[in-house]
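What follows is one chain in structure tokens, specifically the form predicted on its own.
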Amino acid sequence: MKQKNKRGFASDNNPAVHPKILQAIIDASHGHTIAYGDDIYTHQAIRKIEEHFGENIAVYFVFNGTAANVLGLKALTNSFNSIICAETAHINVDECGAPERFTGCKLLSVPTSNGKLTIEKIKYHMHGFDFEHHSQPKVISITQATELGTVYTPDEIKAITDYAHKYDMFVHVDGARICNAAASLNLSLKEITTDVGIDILSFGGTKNGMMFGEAIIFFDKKLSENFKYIRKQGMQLASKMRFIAVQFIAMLQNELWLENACHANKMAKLLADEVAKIPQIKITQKVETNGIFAIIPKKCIEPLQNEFFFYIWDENKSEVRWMTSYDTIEEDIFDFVKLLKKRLK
């Protein structure tokens, strides 16, 4: 039985709402304001996002990350198109077929060892153009940071966007953990999005301390021409949108987004450093953000999960995933490592 409310290493979705974000929701929860986004909070949140990403953008708020990915991809594609992504991509593994169902597109997945796409890997699917028997490649979707915790450098993203645009294709970024990626690279959000030529971003906040809500950012306003209808048909038009918007205001002012992400990354590095000292543990990926992937003896997994819950990543290899969060503390790390050593005896 997992202990109620105990901090574990299962997911950065699990923590409570950050107090400053919760306070922002409370502060906005008085009086009447216009519904469906025509309110001062939503307009202020969009201006705040423009400060971080640039002015020539269009911003739309939705409830969750799956919606951000699926509806964003829907805006860029026709049903006869295909979307190239890593085999480990959230849109390929963890969205219950929603991208295919709602876009009608075929997902073309690419095997990777570290969750990152490269031009050479993408080229495998770059054929069949103008041939009516093949779905037509239209979007390359990358995840920043990846599902394996690794990070694309700006040069790596720029290479992909330049390649995509040469073929009249778009680049979508699943940015559920983009704050962690920016913190890892010590770069601004703009430097890893706008400046490297991406077309659309699912800007995540839930994994970095928000209650709910994501933003879809179009880096060319023309691409969002009909998106208000797509969002409505997609059942993601929030009537009380101010309560999504104020969370982004709180997140983006005074660099709370960076503070939270830096702390989560720092705790992951501490955990990785500590478990690396244990001979029976093999860390399988570079620890660049807030995720650690490790192979551990199978006999240890369930007893550890009963104390500090986490998920098995690959049961065949006895590989697990440990995620740290904005509220992870050093005591959690040392208590977990102590228990791990005990179970390995």
Second form
There are 4 protein chains.
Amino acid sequence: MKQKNKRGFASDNNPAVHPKILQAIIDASHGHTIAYGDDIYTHQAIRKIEEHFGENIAVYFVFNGTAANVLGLKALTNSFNSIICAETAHINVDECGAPERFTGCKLLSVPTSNGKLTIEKIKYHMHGFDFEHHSQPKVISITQATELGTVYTPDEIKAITDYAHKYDMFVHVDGARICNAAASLNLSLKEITTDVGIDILSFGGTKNGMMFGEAIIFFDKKLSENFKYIRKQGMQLASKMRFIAVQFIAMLQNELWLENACHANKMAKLLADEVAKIPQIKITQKVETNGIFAIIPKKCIEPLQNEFFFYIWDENKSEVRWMTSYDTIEEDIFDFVKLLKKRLK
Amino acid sequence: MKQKNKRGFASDNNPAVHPKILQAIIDASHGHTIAYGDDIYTHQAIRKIEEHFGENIAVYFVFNGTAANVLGLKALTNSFNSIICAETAHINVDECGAPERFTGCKLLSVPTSNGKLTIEKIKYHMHGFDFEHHSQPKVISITQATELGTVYTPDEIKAITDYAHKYDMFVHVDGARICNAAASLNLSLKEITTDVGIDILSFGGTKNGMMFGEAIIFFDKKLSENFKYIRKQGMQLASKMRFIAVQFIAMLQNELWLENACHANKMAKLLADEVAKIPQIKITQKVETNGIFAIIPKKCIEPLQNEFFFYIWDENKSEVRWMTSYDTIEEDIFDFVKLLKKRLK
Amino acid sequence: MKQKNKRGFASDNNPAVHPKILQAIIDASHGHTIAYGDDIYTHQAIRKIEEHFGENIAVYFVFNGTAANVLGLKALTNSFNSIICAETAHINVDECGAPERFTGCKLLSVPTSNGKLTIEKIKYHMHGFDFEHHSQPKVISITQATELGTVYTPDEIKAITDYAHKYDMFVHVDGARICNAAASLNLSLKEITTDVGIDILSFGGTKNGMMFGEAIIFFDKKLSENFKYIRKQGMQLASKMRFIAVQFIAMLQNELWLENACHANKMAKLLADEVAKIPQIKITQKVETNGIFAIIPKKCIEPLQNEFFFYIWDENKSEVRWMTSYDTIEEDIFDFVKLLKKRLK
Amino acid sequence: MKQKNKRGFASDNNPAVHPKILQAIIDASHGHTIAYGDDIYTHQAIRKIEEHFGENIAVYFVFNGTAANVLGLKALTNSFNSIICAETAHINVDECGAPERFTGCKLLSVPTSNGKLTIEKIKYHMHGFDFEHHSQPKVISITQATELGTVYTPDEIKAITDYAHKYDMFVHVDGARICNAAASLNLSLKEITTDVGIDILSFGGTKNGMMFGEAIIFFDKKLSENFKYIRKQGMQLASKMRFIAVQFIAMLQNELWLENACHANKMAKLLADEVAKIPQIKITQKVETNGIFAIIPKKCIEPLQNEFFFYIWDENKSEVRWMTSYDTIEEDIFDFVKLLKKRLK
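To test you: the structure above is the form predicted on its own. What is the structure of the form predicted in complex with another copy of the chain?
Up next: the whole complex, starting with the chain shown before.
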């Protein structure tokens, strides 16, 4: 029987708020602060983000990741544009068509084995320019780390941004797990974003220990010119903005973002290492961040889920997904692996 | 010079989180909970809301008030419909066109002296039915309490819902301050919503002491049939939903909602009573909830704002708005009135 | 009993195709021509339009007037903008919300007595600039001639375009009856458009003798930059474009546009003069083009409609609308007036 | 040098209007007719269409094929739905994203070798039902004849409609060339639409000899309930509707539709037969209607185009498309083949 609030491997959306972030919220909750973001907390949070990404950026907070992606893409496109992405991209499969609905654009997806786009794959959709019958490609959207837990190297991103800019296109990064990617690469946030030419980033906080709130970062301020209206009309302007802002401040102070991400990645590595020892199980993707994808015998899925909840990724292949998070502890891993072995007998 | 986090009369969006609500958040922040609302906190919150509004309802949480209004209206309309509202309605003037953008509908507004629609005013837009050249009227949207602090009596609402239903139309209530209205009328939430025939309510929490989060209540479950998709595609599905849910639980437990609203209303009454004694000031709207609208000498506006921030409502008329909130204290009122008198000399 | 294809005063949309325009269609209907507008007929038609409006323009053909208005407005706006217009504007009342649906913008209308905007009236909606909660005013849309048959003088238009440009806004003209206006003012098309600073014109043909087809004229080519995509995505790219093009060529050759419009206006004048002699009838708008608005005794409306069909404009006031057209003949007028007098007895 | 209005093989959109259809237009062009479709021509045209498709249908005219597809799909969907189609579908590649823009839906495409969907291919996208994170599949859209000139047999369509209806989904047919398909199958229009369970048809006229105008046919009247508003708001309500209507009357009288389609198909067959004799040319798709797809030596493409214009289909493969039409004559074929042989030497 499932225990209330028991830690599992279902999703990095399931954990509570990190204690330091919760404390920041508590500390900010007194007295009156001007609503809608014209307050010192928000200004501080933006400055903090500038410290990590460089100064020539524009930063806007929204409530969640879908909004960060969709409103960011809206800022880069006209409705007659198309957006190229991996078939597995969150914007393509997990946002209920919000990108199409809100931007009016066509999404052009490409199958990949590991969730990563390459120039070769992108090229499939690079045609019809200037031809009014076709949606005009304008954005390449990549996810870092990908929905399959894999990571783009800075060089791989640079290749894509160079290619995009040559065609007067933009590169959007869905960074719901950008912290995990940076931790995995042992690089700063700036080195895998600003320095490799991306145009806009959905900077995720919720999966790394926040309660709610994401930041949209424009690496060219001009692109954000109208964004305050897009955000408001997009129903994403928070009245009590300070409570998003202070979470980002806490996250970016004393490298909490990195600590959380490193820990989650490390736990995934540990789980992968333990699981690799079990011959009946086949890990299907490189474990570069905090997700493990594995094919396991069908019969043991449900019993396992009843004790440690997780999701099936591909029913046909009997492939499951296990996510670790900032609050996973070693004991969870060992308990789970023990259980796994027991169920496999 | 403005003091950091000093209480003022600018907006009921400016206060911190009520301590009991903050405590509920803290209490819920441990362990893992399934994301996106399929969790016990959310189920409990919905049951709590049913206790107050009756059982034949459907409840959905979203992040903010604009979304509650816009997504609710979307659930009731096709893009070729029109929505009738007061000229001062939040949906008409303060949502940057989000209702038009997201529903595709035309908003038909009517000037009012006090923010309240009447059948007579509504009739102005009741034509063109079945005529394909005209947007088809489908929703009457009222705000309770209104943006001008006034309140509809249950009879007034009933008259509107009866009228609407006769034409196969719906009544939407923007209830960002529904608690203040109930408190003012000394009625339960049910008596001014379910019992008077409204179809859908944006049930506001943020202005009454919450951190973020609003509920959309459908009084006919059938109307909510597709709403889970509308919410997701509308970018308003919270991953860590429990943190919205527990705020509503706390708000509806031990009548905290009423306590907060009564207090805010009482403070407004006190401020109005004190201000009424000053001959140079003219209160322009009935003070029925937590807002006071007053014409004051132009010269004293800015000096006052510097000490207790508030907004100008109508520059031409030198009309200002003062909002009280759950955390206003009597001393604030007396200090402010004292200052006001001083500035008027 | 109504006679098939009998001429009446219902609408200038009801006549057949002018014989010269029909002939142009017949003449063009042989052999193959490249589809979608890259053909010599279309190029010729554009050159013809340039002869009348000046050379620094961009011209695009669409199927109908609603599309001309809506797609034109789309080219000038972002979804968070608002469009100011008269309450009686076609875009406001007769396009089933297409402008809101397709542009995402809010329409801000102003009541007028004669269908004409003035700076004073426009000012009512000129606020909230730079304030993200409000739709941002971006276009002033006027109709020339208005839906009430009245006409803006060049000076009146110039005052509006100067005002708009001062605020970095655009002026759109719904010119479904621009030819009637030019004829009324005894001015060229250029003198009431290009020369008075308008930014974009819906140049109507259908009401002046064409079968279908309207032109969107951009007076600043830069504004049309993306328009070919907007038109295609807006479902308004005609495959056999030559059949719109040759109608415009015929219309603009040998001043057929002017001849038709002058005739319609003259017939309206004649009808107005005759009707003015009848004491029970009150003409309610200046008869400046081809429409007459009149209050007539309620009892005689239906019998009259049975013989010469026309529409009631305002049921409450017993106000009707009579439209003349390029094919109205004097006999129609005299027959109708005779009948009118008979029914009034 | 290209001869003005010379017949070629570029597109069946390039021919003039069929003389009988043009005559119908001429005959209808006299006197006044009520605008917007409430006229006897339109009623007659609808009755004519009922004669061919059965009586339980609803029929609406629009200007062009993109609109017929997009507005029809809009009538069947909510914005959170998805539409499954072949990768080569006109709605997927040739409408500049209009389907996404106007319906808000996601298009889910599948690669095919011959432009035809099969259950097996459709299944790839049949998942995520009831899961709010995913767009909900609601429509399967097929093209008959396909963009590659191939034809679905009635059994193939029936299999798809049965499958769709089992999942409470609809089948839409883009019938821009439905007449060519019926001619090819030697079946009536009814046998390949009404009788095999399709829900909505874009019934194309323009490619089969009309000037402009398409019909949207609903095979269940209930589905068309709101369609008059969708059409108007979709900017596709023609004022002088009679001129679309009479074209359909002429087309469906004395089987002109069939005569034209048979002829075009026959000419394609002739061209294919002649071309098949040339060893350097490889026909890549079955020639079932009026299109021929062939791989030809790259060097001879441009010289050929200069005399008989046609389009390259796939630059990489050196694949071209030749379309015949109702007005192609045998001499065109023989001239072209002669030229082809000459260029191949």
